[in-house]
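Single chain ahead, written as structure tokens, the form predicted alone.
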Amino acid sequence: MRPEVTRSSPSAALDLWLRENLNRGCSPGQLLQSLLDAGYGPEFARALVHRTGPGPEVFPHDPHTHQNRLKPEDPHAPEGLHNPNDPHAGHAGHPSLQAWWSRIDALAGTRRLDLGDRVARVAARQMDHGVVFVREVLAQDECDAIVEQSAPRIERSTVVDPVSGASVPDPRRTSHGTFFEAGANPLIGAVEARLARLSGLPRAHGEGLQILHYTLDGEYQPHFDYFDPTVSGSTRQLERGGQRFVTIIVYLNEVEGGGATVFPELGLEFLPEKGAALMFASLTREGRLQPLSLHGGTPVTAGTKWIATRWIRLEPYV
């Protein structure tokens, strides 16, 4: 199955970078800020600095304005940390990126969406960061059919190890799942075509539809969907279609309790709704990695949760 990337296991190179800069006199607070500026999530960055050296000092940080960041001329600025948010390392002007954000701009002025074989309704949107919640993307019986086809096939979910690139279990992701190859059957093909119209991106850019099942207490702690170009394990993933930059989550059942999709950095929460889809971006308009796309699935407190996820690449997925 196609796994998802996590930062739960930092690379040896990142550990070495931290140790070297601690030894040359950088404070934990400076190291923390550099990690935040490089696009790492606050929880991950703080845990890494605390594990590698003394606990970080109280350090003011505004994730929206990036105030108090180290200036390049600071003689104590940490060295050697690649910043994936550097515009020169991004995907500015990429045709897929432009098509996606043009689609988001168009969705700002509409409520009803023609998806070819079905009409859906925009229910909520946060346009600055490309987050859109759409109802009635799938019919109730379509959701039931996908769950029925998936149930006999599911197995423990995995993530991409950031060092080796291998698929490994992770305690942060307590789900089971399976995936369907492109056009696996008429229903899957119809869903893929519908999601392509929803996103405004070619169907060939989408990974195989992944189906996930969460039972009681099942969750996926906050993570990113993009592949971190600073870790070796991302290399073979990026070779299969470039960066993963759009995510579409389709909710396949009514969850009795919990199971919300949350964006901690944006203060957003979306409750599962059968047949609805949540679409969001992992790259900014300028083509940089988007740290505000940090998201997770809260624990299921009653019943179970079924979702279908479609990740979309900058290039055709191979």
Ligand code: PD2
Second form
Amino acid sequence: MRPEVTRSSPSAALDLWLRENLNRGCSPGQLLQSLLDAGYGPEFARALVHRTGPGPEVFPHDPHTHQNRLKPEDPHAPEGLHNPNDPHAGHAGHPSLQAWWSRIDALAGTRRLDLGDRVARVAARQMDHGVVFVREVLAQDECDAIVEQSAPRIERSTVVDPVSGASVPDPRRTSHGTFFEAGANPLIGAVEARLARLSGLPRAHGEGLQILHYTLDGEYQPHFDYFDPTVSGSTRQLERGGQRFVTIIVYLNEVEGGGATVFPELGLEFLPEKGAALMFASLTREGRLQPLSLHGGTPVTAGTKWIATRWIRLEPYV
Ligand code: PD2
Ligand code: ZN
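Taking the form predicted alone as the starting point, write out the structure of the form predicted in complex with pyridine-2,4-dicarboxylic acid.
Entire complex below, previous chain first.
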């Protein structure tokens, strides 16, 4: 499935190669990976697959799913090995899953984290469920710059309707937000690279950085970040890089009151701290949906709250 084309004649031949492989059942994620393996740059490869592949335009504003408290699969069911064509299977042994849990294990003995262009500090961790709170991931002036760039662009946040797959406003998510394309500017590129180092996962697996603003009483009621593979609205999302299995929330300002990120099933509550990042998984070590990853953002009771959210897929995001 390797793209056998020269870089001097990219477009028509690559389009043909992409269409042929899509028609014979390859997923957009597999095609993106082949292009990356063949040495094409991530931006070019992603743009090409978007242009040719099935509809990213179906979720133009916000690919976030507001999951409906779905109960995950029966935990006693036999473990399925990862099969990208079977959305109901577990993801045991998937290389991305292994990479992330190895990263979490490595963090067990570390306080100081080298993120390439910056050193951050692990401040709290819950190892069993892979929840980690890290300080100083972004500098204060980086947080300010991202807020400044985002403020004029924000629109009411939406969620993905689990049945239709359409993006719709929902009273359970009362923030406003905007997205940055991958590498949208040098600062966004630097943040993406840093979050890739933090997670141990390739930058290409991350969805576009989403910036969210909550005003007074704004909240995000408890939900799952993973896609429910049993509802029709998830199908197209799962085609765009497989399951969403890691979330990183970066706090971009000091919140005067409320606005904590909570895990009701784990009894954990994290207070926003400017520049800090909260990272957690939505899949278990065995690759099954993690019911204990239920989490929410509590109402802001004073001031406002700005965050950046990075959702990370098992495969490259397309
Ligand atoms: O704003 C938060 O704390 C929050 C809570 C739960 C954000 C998200 N989920 C998210 O962006 O997925
Ligand atoms: Zn969430």
